[in-house]
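Here we start with a single chain on its own, the form predicted alone, put down as structure tokens.
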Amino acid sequence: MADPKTLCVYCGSRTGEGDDHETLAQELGDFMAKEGVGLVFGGGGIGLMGVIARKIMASGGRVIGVIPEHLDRVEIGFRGGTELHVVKSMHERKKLMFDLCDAIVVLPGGLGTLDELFEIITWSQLELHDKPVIIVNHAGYWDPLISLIDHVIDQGFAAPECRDLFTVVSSAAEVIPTIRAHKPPVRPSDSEIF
């Protein structure tokens, strides 16, 4: 694909045990502002959230905040960006975010990020989309999802080309190469998907 110019973070409301996870956080948001790619996330300022987004509003770039009224006080919403859309609900921040970007990166996060994470590949297995899905399984974080995601598929409740509907990276430094690098997933036909 052509250059991103707004990636979507799917990331943790918390920042994680040890400094591991505020690290990766920092190192995209640092690669993200050099290349000029702009932030489309969550609106939270607190955990990961709060780290990519002060990290990329310190260099000079661009975020942009989603976050449902509900939560905007639970998560402090982070109005130190270039724009924040307060929103009636988790499905609308859902389809907003997806609307603003290019591309959707996963760092760790917690259950709202598996609900995420599991939506947008759905919807790139219906064929609602074809935008790039990266999940950065920074030291092996996500190893279990990736295990779960493989048994799913061996167990015949998913046909193998689903694996093929994301792509998985070891470092913040392998995502923009990986996003200019994408081609869109072959899809089987309807009966071998579902």
The other form holds:
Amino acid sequence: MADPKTLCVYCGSRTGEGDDHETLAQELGDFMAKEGVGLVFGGGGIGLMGVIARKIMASGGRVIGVIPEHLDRVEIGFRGGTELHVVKSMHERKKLMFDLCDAIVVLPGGLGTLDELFEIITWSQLELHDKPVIIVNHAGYWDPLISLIDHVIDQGFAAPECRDLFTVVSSAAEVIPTIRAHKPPVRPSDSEIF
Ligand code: AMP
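The form predicted alone done, now the form predicted together with ligand AMP:
Starting with the chain above, the whole complex follows.
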């Protein structure tokens, strides 16, 4: 695809064990700011969300947060960004985050991140979009997830082509070049999906 202007990053509202995940979020933030690629994210100032947002702002980049009003207080809405959209519901949040971005990147995260990832790849499976979805599997964090998806395919509950609905990379440096090289996935026919 052409140069992405914005990336939606799904990631944890916690920082996880060790320092590795924070370093990864900072590295991605650094690449995005240097390449002039804006961040669209869940608008929280905590966890990896806050780490990447602060890094991008400190590096002179653009940060667009989208947070539902009921989480604005709990997730301590990040007000140091370029824009913060406060929306009514989680559904509105996820739709607006999707509409505002050219591609989606998944960093380590928890159940909310998994929900967001599965929604975006199932929307792609149903041909509602063909935006690139990049999973950053740094230090094998997402290995069990990838094994689970392979298992689902092996057991006949998803078409083998579903493996192409996302691309797995292992470092922040690969994210933007992988998006630039992205070609829309080969679509399974409806009879293979259902
Ligand atoms: P987590 O990965 O659980 O730390 O959450 C990361 C982000 O996903 C946070 O901004 C959460 O608000 C959001 N989130 C948490 N639960 C859900 C959910 N059920 N659906 C969509 N987003 C969620």
